[in-house]
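Next up is one chain by itself, shown in structure tokens, the form predicted on its own.
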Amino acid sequence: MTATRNRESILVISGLHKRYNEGKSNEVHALRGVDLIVKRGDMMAIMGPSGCGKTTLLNMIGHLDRRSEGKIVIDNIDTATLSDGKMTAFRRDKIGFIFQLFNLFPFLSAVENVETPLLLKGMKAGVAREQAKMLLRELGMGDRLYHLPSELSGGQQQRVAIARALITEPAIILGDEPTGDLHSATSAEIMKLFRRINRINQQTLVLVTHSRWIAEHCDYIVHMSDGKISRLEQGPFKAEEEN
């Protein structure tokens, strides 16, 4: 992987298990010994056959689901260490996630979506409300403030995810499948985005993918199958970028 600023690990995963109904006649065994290293400003698709594990590894990485074992450090914290309190204010500042189905509250607008994070965080009302309208305006939602995520097209309600998922800066965003609910020209407008966040910003993006279209998009593409990676690849756009 190549040398840009800030490329310390972000990610470091080593020995990663995960098995559902452990110990029992059917417990199944989703993650294999994964190891993974993603360095600060990568942008990596996860690919792979349905039920290869790609969904459970992007769990794991979000903590959204508990390790059977292994070990996993996002910007230089070993999540292991951390008291569940801790660990769920460290989720909400140092992950974002973005849904395929946006996840958004129906009842508050855009704005306020995108503010709920800061004012989690104790931030006062005011400065948080201003913080949030100046991210939608950067990302093209300036006269979209106030619509509720139904006056919103899909498009435009992603759009509204990823602010929210930006506006802690944290250290590393997860898409799970980010632009699979959406038509093929909303989807490319979304990929241009992300690309702007990272290469803007050198926002670490992990993304869950089916679409080798979507995929490209990004600096490496990790193949996995039966709960490993089988091999990992340098997308065309790092490529043509190192040539």
The other form holds:
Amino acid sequence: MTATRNRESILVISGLHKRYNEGKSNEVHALRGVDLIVKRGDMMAIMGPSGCGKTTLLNMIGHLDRRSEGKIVIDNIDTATLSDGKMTAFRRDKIGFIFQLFNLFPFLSAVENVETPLLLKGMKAGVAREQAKMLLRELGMGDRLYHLPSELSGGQQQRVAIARALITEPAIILGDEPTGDLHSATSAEIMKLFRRINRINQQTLVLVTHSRWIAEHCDYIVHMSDGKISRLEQGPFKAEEEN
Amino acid sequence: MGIKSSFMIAARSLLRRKTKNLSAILAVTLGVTLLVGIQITTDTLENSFMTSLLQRQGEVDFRVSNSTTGGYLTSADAENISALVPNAVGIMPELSTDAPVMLGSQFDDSVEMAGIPTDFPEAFGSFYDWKTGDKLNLNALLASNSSILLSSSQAEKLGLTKEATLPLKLTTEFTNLTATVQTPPTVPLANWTVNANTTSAQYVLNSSSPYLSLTVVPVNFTGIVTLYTINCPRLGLSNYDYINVTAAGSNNTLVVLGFSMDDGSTLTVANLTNIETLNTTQFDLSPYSERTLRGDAFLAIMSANGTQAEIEISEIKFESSTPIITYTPTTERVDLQVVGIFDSKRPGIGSQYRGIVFKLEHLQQWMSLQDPQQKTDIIKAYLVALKTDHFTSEISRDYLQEQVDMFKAVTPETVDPATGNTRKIFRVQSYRLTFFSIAEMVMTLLSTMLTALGLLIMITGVLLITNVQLMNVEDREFQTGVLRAVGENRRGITQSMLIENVFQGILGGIFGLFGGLVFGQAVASYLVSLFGTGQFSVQPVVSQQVVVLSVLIGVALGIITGILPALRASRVNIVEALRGIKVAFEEKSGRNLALFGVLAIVAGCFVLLINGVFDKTCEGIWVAEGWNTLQEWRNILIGAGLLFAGVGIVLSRFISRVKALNFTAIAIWAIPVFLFVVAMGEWIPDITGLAPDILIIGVMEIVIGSVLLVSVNLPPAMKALRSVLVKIKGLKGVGQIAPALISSHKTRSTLTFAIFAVILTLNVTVATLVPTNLSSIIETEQDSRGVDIIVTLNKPVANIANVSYVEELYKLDSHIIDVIGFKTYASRTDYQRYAALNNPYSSAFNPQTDMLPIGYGELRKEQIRGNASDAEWRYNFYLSSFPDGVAQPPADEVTDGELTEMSKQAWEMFFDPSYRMAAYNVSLAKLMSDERDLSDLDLTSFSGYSGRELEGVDVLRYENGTVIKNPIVFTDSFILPMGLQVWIPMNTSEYGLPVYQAFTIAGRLDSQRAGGFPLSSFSLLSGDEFNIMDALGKLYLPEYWANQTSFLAEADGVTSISKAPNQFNQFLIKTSYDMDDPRIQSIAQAIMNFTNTNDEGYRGLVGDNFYVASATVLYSKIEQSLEMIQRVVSFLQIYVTFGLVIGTVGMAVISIRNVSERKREIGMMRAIGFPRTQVMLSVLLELVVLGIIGLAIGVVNGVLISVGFANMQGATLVIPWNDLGVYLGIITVIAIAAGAIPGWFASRIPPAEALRYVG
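Alongside the form predicted on its own that was just displayed, please also present the structure of the form predicted together with the partner chain.
Full complex below, order starting with the chain above.
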């Protein structure tokens, strides 16, 4: 644990609350004051029963939804002050998403899906295409570059999604049940990939999962229940490493 | 799970998926609105057209008049007639005529005047005051014989408003007869010339009035000298008893004197007769009483003994044993008082009269002035009403026909003492029936266009419904998978979807019905402004069956287009549906499809072979006569369409489907394009036989072909679009998304732009119609030879020394560079000036059917030809039909140059007094007969050059076998056939009867170039009311013959209708301005001011305030003639605009639908960093691109179709870029609004929420 303390914090959350349907009769208090610090290069799993607020927390971190109160600092930027335009650019540059349902654009090929964030950054189309190809090859998708998502297997789709998240070299990658839709062999492969990215690129990863097996591949495991963090646990591998 | 669960699922999806359901309902609503609206519009148009035509008949169903042309009935006939029509609800006498009228400075050269009893039957309705709308009391108003009522439409023509103060002074003219004893006609003795062919002796000739002296100096006994003249009077010999010749000369002179008669034989007065006998004998004419003199005579002398012989003739005189009294009409000017103005547009008796109404007795008094016996008991016709309230419920056509036929059957016959023929004592005419057939004729033409357009627009409704329904399935595949996974069976899914569709269909149908009704009402109120029928309002015609059918079709469509997707949905593979995997596009077709393709090929070939490619005699593929009618092209369109579609399908089994479809698309598109661009105009000379199905098939193929072509090539096109967009900063993300989206939803995208392609194709076609027509006329400016203004005077200029109207006109404006004066004459009332269609002296002549109330004009060499030294003629009076002997080029298409050359040749013949042309066996009898039916009119002859139209028609021969040859006249009438023999009354005989000369109609003046022949008063397209008199046109005589008439010259001396050589009444004026220069209008105004101001200008110069000039600017005449086209186009515009509106609203629906179901993708875009602007832009771009594709297809196709119509009319295509700009604007704005609003809302949803959206 000591070693991590020396690294800079990439994500600092304090007093985060989220209420859906605020002020209405069907108000749901999904997050009830979450405090969390993630250091650069950490790979963190968030676990908990259904409805405990894991995905909500992840959406808050990814700024896909507005928080009700609290503070989130990512890469030393307090996002509360950002306008919508800046927030979009921030999301594009600092955060990569991987979803359970992959959320690839069904009408774009693998390489097109991956290069899109680069294009949004204003990169030349040719350069973006080369980078996307390179990354996909790296992820073992070299022979599936021009396939549409519907022509790819689940694992392959998830690799494309991972490539899309990685391509902008974001400060943090957020995964919402990234292997939840895959069978175990594929899951293992994807987890191996996450591990590799984390280790080689020093890429920070935050994964929401309900699988103990996946969580155990992470450095830390955050347990949530009822909208709060109930327990923080060091992953078995991490512990091994440190020992 | 059973029907109950289906209902529950349907109910839930209806309640929860509001946007999607609303859009589906809206789509059906719009579709049904279109179907119902178009139906109501067509019916309403037809009805209001008919009503506006029939309104003029008031409550009159038919008229009974004297069966002799120009004859009258009397008050005694009333009883006979009412006995013959037991079913009449009202019978009233009417006397009618027409006369020129002046009110203030306003003039109308022909105003209808009617005399009616003030106590006419109630069945005919009432007169209503124009201003107050109160009933008028005729008895009180029309107390004096100068009191008249004026119709509101005539009042408007004369520049009056409702506020005019009554009474008003109105001046008119009536004819008064004065009797004179006729001096017997003589043969002019001047201008005899020697006939070299039959002259074989030396001679001395002095042919000058008052003597004709000839001396022959023979070298042998057979020496002869023959003279001839063409200056003889053309006399009907029935009027004269004998010929007297006064001659002196040497005793040894033998004289031959003869006159040519109309049958080609010769009336020999003297045959080698000596002078003494010649001088003392009266030559009896009684054997020749049925003949007329043709106008040429010959005189030959021989010497009886071989020595010099002399003759001196001092008189050749036609005489009658009884003196011949002629009545000379003089014109009496009468001031009348307008005591009331009635509304002639309001249902009632007022709508029957568009001019002036007198009390019957008063008009009888005025008209008796022109009768030698001064009879006052004259009735022109008895009007019969078979029912009341025609305006609210029109009489049945069949019933009316039956009643008219019945009347004819029971009418007694009488023996005509003149001819010995029997004839009916009454003639019955129903203009109502005639108008029924006119309406039918025009409506077939209009309906064709309307039905074709309507159907095509309805197709967009179908496309719209299908599109939205298809979207339904696509985005429901996932749910279907879920339903199937939880155990719902296929039938259940189909059921629940059907329930949904039925609900949407019925709801949409009900809304659509209301939409259609609202639209129908809007069209009706628009029509009121078009027809300007005032009080009489156009009601939308809602035919119940049609509306019910339309709604049913709409609802059924909603359901059917729902069923197919529902079936497809139920077959969905559960796993694939859940994973969102789309079925991959097959590269090649299966065997079944290929078989279908083969069938299509066989069917296509069959149609082509049977009807299209081979002509009836199976001579071959490319025959000279082939492929030149639209009927043939219908078969070619169908046959080739099937053939190429089949070939494409079969090919797709062997080559890639994209290539095969490309082939098919291009082929299907190219066939109608070939028809429109090449065949129409080049091969197909006219538009006759344009049936709606040809237009529909043509337009459908052109649209299907182009839509298919674009659709097949959508992916590469979108790829290209992407590669452009990703290079633009700020659009890179948009470029990545929108084009890919378009090509991924190919069916949906295709249907969307197809809607616009159809509508815009029609819009562009319709929008191009008017400017194209306008330009075709403007560009023939040159043909008018610079004539800018046509001035018509109410009567010929005054014959006063030192006052020349022409010179005065030159003085008015220095920009007037040429004034050409013309003399024309037409009498509507004096049947003695009508032309005859049969020899008036023959026993076969029937005045009922053989008289043609046509006008005349004189054309002189200098008017047309200018000075002989002019290289350019003064005016290119183009002809469209030519006399025999004009060299006509063999090709069907003549160039302008050839046409000018042919016209010039024809004019040379026209001006040659000795030219004769054979008469042909053509007839106009049908038109002039009792059952005149306007559908017999050959409207195609209204167009330009028509080639050798007399080929294959027999020439007429005299009994002795010689070909009948006559001097020639030209005409601007489009109903008089070429080669027709007509008899024109020339001078007046001693008995006061006209003397007829036979002519052959040898040329038709072009009615199209430069707005048509400028002296022509009729234009079919001018939107004027159809008037058979105007439609008849005029006969034009060369100067030589005009000089021998009593109405274009002074053949009977100076009379009220005679004209001195330069007493012109029409003038063509050239200015130095361009044809469309507005300053020409000011010159025209100056001419009218000069002529029409009391005691000043021309009126002052000649001391006559009864001169009125109307100056028409040729350009405005051209514009006017487009009014009818414009009117028709504005009908069509209603349709296409309606389509455009529905199309754009439909696009908005599709767009909202698109965005609502793309929420998840929008969430993804936002998640990976798309700024809101780019999210919106990509939604927008998709719609704009589809809109523009639709627009592009529409513009290209529309222009191509217009090329066809332009070619056919020989016009240059003008593309109304402004209108197209408006369409582009509308499409873009709607697309942007339709995409931007939902796009903006969608982009504001937090991405996390959007991502949860699963449809």
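In this text, rigid core is short for the largest set of C-alphas that superpose within 1.5 Å between two forms. Residue numbers count along the first chain shown, from 1. Predicted model, so just to flag it, every value in this text is computed and none were measured.
Undergrad: Once everything's superposed on the core, is residue 24 shifted 2 Å or more at the Cα between these two forms?
TA: Yes; residue 24 is a residue whose C-alpha shifts (by 2 Å or more) between these two forms when the cores are overlaid.
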